[in-house]
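In the block that follows, a single chain appears as structure tokens, in the form predicted alone.
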Amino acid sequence: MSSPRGPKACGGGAADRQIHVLAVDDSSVDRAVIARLLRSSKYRVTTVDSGKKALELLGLEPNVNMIITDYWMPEMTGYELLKIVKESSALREIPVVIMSSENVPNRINRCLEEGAEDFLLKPVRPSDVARLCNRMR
């Protein structure tokens, strides 16, 4: 599988580069779960515990291929992080996936309308991670 940015590793396939996913969640348990699932699919994963730290990292690390973030976090919600990313000319091309343990249709629709690539319900499953490959740019 290839794209304008070059070949990708999805689901463990061989590639010239590894896909880098930034996982953002204030829960250390949820961060560990999503990181383990992503790494088992051969993604390179960086985890941070807040939207503010995610933005700091994005300023330092330009090679992030996807952001997966919790919806509810202190200081900055995943929705607020999504809006900042999509309003930034430097970041707007990075796909953002929102996760939440709450199935609230209005919230899901609002995130998708604001530019989220997907909305995953926790607990995130291996099948959810497999689906993310098609969302990469």
The other form holds:
Amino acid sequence: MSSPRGPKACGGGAADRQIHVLAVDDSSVDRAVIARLLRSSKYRVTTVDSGKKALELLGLEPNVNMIITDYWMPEMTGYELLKIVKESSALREIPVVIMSSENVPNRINRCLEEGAEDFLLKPVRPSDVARLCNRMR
Amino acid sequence: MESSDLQRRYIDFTSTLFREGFLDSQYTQLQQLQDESNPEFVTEVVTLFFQDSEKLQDDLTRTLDQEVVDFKKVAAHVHQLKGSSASIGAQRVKNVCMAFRICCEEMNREGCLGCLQQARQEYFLVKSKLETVFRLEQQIVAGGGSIPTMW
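What I would like now is the form predicted together with the partner chain, since the data block earlier showed the form predicted alone; can you produce it?
And the full complex, kicking off with our chain again.
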């Protein structure tokens, strides 16, 4: 049950139903920034540095409310991770947001067509995080 | 040194960094994310940037030193360096990376080596300036003053 709040004040929710976001990025700098951005909106955040680790975590904890992933990562791209999540019956309901430092329209369209919830250009800003709050599962 | 003198020095020094393009608004974004519950946020992120960048520069040196240069690998390292410098607002480093990227696409080894040298220079410049900023902040706080907000 959400408390009465203005449109800007999306929050992480009460402790017992705190929204849990999984952030995936191979850059330690970007992990630190996205984690801080998400935590300042009171989300619980877990960061991992690869798609493989993300899938391992999701295997143990499928009740994540959102996945936010970098596009360009070695071994498994964010797009590949998105596809695997959307093809999984256990995980497909989880909204996936892709981040990229490059504004490539084809890439953006491909991700959205594959079921990405949104596409954020890096560096990610607080206003980007604010606009995600309505997309959480 | 008087607290207000330190604060004035701090303001002058950081304003110059922005004016001369060493830092851009992304650095300000990071400062705005720092608060009482995350008082070391900026230094933590910048320290990660220092560690990351130095490793990437070593990787770049090694990759460009090979008999046959793997330009895809060079480009991947440059992409990472560009990303992390953009994430902390290290504008000049980021800009060199953009030129560096083009040299990779052109498979121009000499051009790449030139860009690497420039990236190194810009990196060490911004590193030294950021270390000065942090030192000034520590001195201000140690003197009981508060760090002026620059926005």
